[in-house]
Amino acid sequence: MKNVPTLDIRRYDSDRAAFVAELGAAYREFGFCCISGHGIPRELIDGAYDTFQRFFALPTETKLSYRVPGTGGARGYTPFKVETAKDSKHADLKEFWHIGREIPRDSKFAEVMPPNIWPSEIADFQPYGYGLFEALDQLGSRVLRALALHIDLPENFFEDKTDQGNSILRPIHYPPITEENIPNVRAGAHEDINFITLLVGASAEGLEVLTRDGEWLPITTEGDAIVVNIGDMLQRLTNHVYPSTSHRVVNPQNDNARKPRYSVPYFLHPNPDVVLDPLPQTISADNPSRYDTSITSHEYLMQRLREIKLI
């Protein structure tokens, strides 16, 4: 069975060509990959799960306190049984917490992107969690700009789309199931709906991705690597040519399902006022454009967060 690659990003810089090659080769392929030699310190990592943990294990009443009724959870925590993957008749088993971009209040997206809320009972969470929002905005630049070059658009090309993204990131907690047969899983099949999501910390087993041929493809990292897909957005944008792969996270049949499974994915998203066209380079005989109507990141985003019951 083909496995989704692990591909060191450092190449992007000694073997630009070949690297750009294959990489394009895996998301074409699989809509994901495995990004190592990112050089995000261990230390960064592991304090910030460290730090969410912390925030998991704090009383539910302590935690509602940080919900933020009507705003489709942007900012501060959602509870369990809440999100429900599009199509699906059960909520996932998870409760998780979203940090935001901080921008200045000026802005003219102040609007749609509220400050970020942090809470007082855990003193090294802004710092972790911010620390870790800014490391993996940065990665996502660069594995952006590979993608770019591989389908001929200039290396720069996402930069002045993304500096203002709508991007979060989300430590989610899915509890230990202690009940047999529950027809909920820890996240339900789906598609991500933004540029690309990275995930750090996906050892933990759960993780399955659905191939091309219709086969469910267990992915665990190893080492320093992280895990990257194409969003819906991106794919719209690219007229499919990277396509945005449905992928879950299942209840281990093992001992491991009573044990919790912490996962922390950060949801690059572009500028709220980027129009999702498919651009020029990416529509030919072979792959005719697939979308005749035209749609902003924001409105898009609001479409699919009605669909997902957060809002």
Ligand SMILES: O=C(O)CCC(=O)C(=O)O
Contents of the next structure:
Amino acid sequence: MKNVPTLDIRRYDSDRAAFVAELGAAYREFGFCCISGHGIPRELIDGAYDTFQRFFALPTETKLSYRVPGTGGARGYTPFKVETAKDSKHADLKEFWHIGREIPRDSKFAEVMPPNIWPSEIADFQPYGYGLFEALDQLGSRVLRALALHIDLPENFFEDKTDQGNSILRPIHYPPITEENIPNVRAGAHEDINFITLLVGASAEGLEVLTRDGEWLPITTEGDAIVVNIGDMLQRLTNHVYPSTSHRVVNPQNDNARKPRYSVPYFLHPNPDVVLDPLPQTISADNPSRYDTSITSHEYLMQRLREIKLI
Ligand SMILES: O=C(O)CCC(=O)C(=O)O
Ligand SMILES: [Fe+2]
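Having displayed the form predicted on its own, please output the structure of the form predicted together with the ligand.
And the full complex, kicking off with our chain again.
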């Protein structure tokens, strides 16, 4: 397998054993797979992109009025050059918005999962933004069912661990690069923090994943395929059977550098109280447990947000 494969998720219903085996093999090898046949309507994806682009086109002052200081950007707007990949000297060349899960305000997780805010200037931002959040959440749950079966867990293993997940939809804008010889990149090499990430519209060039051989492999999707990758929380829970793979977004070395790039990752997180200890099914003589301390997903998230300078 030289390239990250594209697999049709409808085969989970029509050809389950082979699909689960192929998906599992792609994740063990790359930590990444592209998913087609997902059924998310084109109109929802295009409509959401359109509202996000109109938001990023607003004046800086207006956008900054949606920054919520002291919250790590958990909701609302985070400006250009704030997030900095772990161990990087230079901030990323991106601005973004965060939409979180709507939960009852008397939920035990209410304190760590604040209500969403919405930009009043952009009419359909909320229905498109939350519509895409819910569609990707459901697709993520389908991918997690296959990932569970592949490591001998019950199909619904992740259900009660993600139904209140502190997940985030992150529309990103990478503006045109106008400065010559800039040391910053669009997104420095990093691993995602969460269980799995679903990335809609990685069709514009730039995304690269680090292979086991240490080479950077570009990913561009076919058709409407969605890129789905493993994050550090699932890597920890599965004792690295599912690897969280480094990836980055490079600056184009051609005229495309003068064009903006937009992307929308959905970071599917576990519920805040899920303990991320390696599962017994993933510990063996060849792969002894790699962790001897316990941590909840909320504690883990707080540690990681400090490392990337969001809190
Ligand atoms: O913009 C992309 O294609 C990838 C973004 C990404 O990796 C991230 O935000 O974690
Ligand atoms: Fe990422």
